[in-house]
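Let's start with one chain on its own, the form predicted on its own, as structure tokens.
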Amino acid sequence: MPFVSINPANEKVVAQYPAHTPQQVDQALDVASRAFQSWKATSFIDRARVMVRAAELLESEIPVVGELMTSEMGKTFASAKGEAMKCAMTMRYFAEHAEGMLQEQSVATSGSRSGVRFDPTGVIFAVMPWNFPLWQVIRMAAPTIMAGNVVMFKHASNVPGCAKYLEDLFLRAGFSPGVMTNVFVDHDRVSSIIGDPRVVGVTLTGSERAGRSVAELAGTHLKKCVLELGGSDPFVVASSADMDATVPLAVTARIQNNGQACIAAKRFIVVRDRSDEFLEKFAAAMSAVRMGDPMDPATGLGPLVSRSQRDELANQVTSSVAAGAVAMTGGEVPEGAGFFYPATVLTNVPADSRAGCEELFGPVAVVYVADDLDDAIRVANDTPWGLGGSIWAKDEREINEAIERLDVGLVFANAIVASMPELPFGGTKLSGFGRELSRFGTREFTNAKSFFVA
């Protein structure tokens, strides 16, 4: 069955790609396994050389690959170009810093020499999502490959062009075949790949359901697993917040990537003494967001990735309103072609409604009013997810309290939560386990090998 990409802005077929046969996947695993043997012996200088070359190629093709991303999953062209630039920057970062992150560490013992070294482990299989079709792969692959591993990835079925582009990018940059391999396979083939003895580790970015399935398979085969799952990130507005600066960024935090980001702010928790001001300004700003053609520079909000994704979000909103929630703006599916949904603000959301207990993967903001900062942090933590969170305040005490008490993997103050190569990325609770990026992510799929010389 072919992999088909459909433009979510006009519902037209972009391209089709044939699925790989079991024999082709087996051959790809053989090539990757052999590639690892030579790649792990490659010097950091030579690894960095081809990684930088890949970054240079990507930088030279940003408009082309940006349009590809927009056509396959609907993000605005400006956002797509930004994603490509971030990928190139991250590839350069790990080309420069991976050697230091993996440097052998001396440990004082009774021996004459002892310590820890970080050795690559082999073929890492990655199951990747559609919402950041280049970044999610590069975020995992750049540090993992620089550590001496090789990567085989199964991308989301609706962004096959991006998957093929990534594999070709690494080949054109001079990486040996097998260091970065895309396989067009359906979900029912994932279990056999994870179980293959040539695969030593598994990583997934995706839904909680997919995470449970992959974790179970990895556990069955006793393989290292990293999971980056969903989130319902709190955006906490404290008493000392600068509202003129906070509100515009609140809008961006919710509609970034058309609202389809695990680390997008989804629950806006504002203290009571600032709630009226925030609600009035936030609802007005969300209602002013321009929705339309994602290739148009004036567009702030493009379509959702698919009809099913749009229908799911619309059902979540409709059922929540029926349960008592109030839509201050948005909340209705527009007429016409494309999988569009407007920027929406919900208040008075019942805790047991769909908007009150499910992740909303689209441009819908849920606003809660808390008594004070202590209550706001309680509400922020009252969720099964723990990916990221932000605190908006000028008072250092309020900032420090949020950083200390928010039960998440990332806390940003007066800034939108983002992944960056310098800091570890990952969550708590049902948002997964393990880390990507930084030295922590670079070491995830290495063997921390102790050595002792008497």
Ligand code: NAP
The other form holds:
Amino acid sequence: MPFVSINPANEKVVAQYPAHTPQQVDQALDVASRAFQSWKATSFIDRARVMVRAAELLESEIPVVGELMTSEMGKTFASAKGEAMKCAMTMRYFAEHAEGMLQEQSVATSGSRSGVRFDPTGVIFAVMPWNFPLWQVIRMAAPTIMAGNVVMFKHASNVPGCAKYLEDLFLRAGFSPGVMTNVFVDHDRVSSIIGDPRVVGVTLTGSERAGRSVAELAGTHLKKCVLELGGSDPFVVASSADMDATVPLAVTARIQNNGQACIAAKRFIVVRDRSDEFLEKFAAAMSAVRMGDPMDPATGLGPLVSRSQRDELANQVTSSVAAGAVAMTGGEVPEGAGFFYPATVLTNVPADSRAGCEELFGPVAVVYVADDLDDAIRVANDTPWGLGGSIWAKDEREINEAIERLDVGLVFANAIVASMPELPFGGTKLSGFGRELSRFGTREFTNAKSFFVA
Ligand code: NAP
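Same protein, different state: after the form predicted on its own, show the form predicted together with this ligand.
First the chain shown before, then all remaining chains and molecules of the complex.
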């Protein structure tokens, strides 16, 4: 079956790409494993030279690749351009810093010389999602390739143009064929690629269902595995919050990327003494969000990625309202072409309703009222996920309490949870395991090899 991208704003076909045959995938694996043999022997300076060249090329093509992203998955053109810029910045960051992160470390022992090296391991297979079609791949690939590994990736089937663009970008920058390889394959082929002896490690960014499947295969074949899965991030508003500064960022935290970000704030937990004020201002700001053509600079909220994703979100809201939740704003599928869904605020959400216990992958905010900060942190942690979380407070004591007690991989205070190359990215509980970015992510697919000389 070909890989087809459909513009979610107007439902028209953007492009089609033929699937790779099993023979083509086999050949690609051969090229990748041969490429690893020479790539691992290159110096950091040589690796950095091509990585920076790829960043320069990407920077020079931002409007073109931004439009490609918007047409394939509906994010606003402004955010697509921002994503491309962030990718280039991250490629430059790892070009500059990977060597330091992977430097051999001396460790004092009874030997004359001993320590740890971080050696590359081989072909790493990555299964990637559509929501940040450039960033998710670069976030994994830039540090992994700078560490001397090579990457083969299977992108989400609805962003084939972005997948092809990324592979071509690396080739045009001067990377040898096989260092960064896109394969157009369906789920069935994923299992044989993971089982192939030429692949040494696996990573998936996506849903829990896909994560379980890939982790099971990685376990069967005893391959190192990193999983970046879903989340239902808490946005905790404490007594000392600066409400005028907090509310606009609460809106952005929920509607960024049309509500389809793993680290989007999804549960807004407000202490009782500030809850009326927050709800009134937040619901008003969410109902003022302008939904429409993602290419229009005035648009704040574009369409969801697909009809099935939009219908799933609409069903989650409708069934939760039937169970007793209240939609303060939004909650209705608009008429017309495109997979649009409005910014929505739900309150009084029963714990066992769909909005009370499932991830909402779209612009729907659930607001909870907590007795105090202690109760807010209890509600924040009362979830099977643990990706990110934020605390909105002026009081240092409240900030420190949240940093210490939130059971998540990333805590931000008075800022929207974000990924950045300097800090490790990843979750706890059902949000996955392993880390990307920073020195922690750069070392994930290396062999921490101890050496000891008597
Ligand atoms: P998804 O359905 O899991 O898709 C992600 C990738 O996995 C796609 O390439 C998909 O391929 C592939 N895939 C799906 N099922 C598979 C299977 N059984 N075997 C092999 N590959 C499989 O995820 P999504 O619904 O597109 O993305 C939304 C989810 O991803 C949300 O839960 C979100 O929170 C999470 N996410 C997490 C992060 C993070 O960094 N933690 C980042 C972004 C998204 P096809 O496209 O061909 O189905």
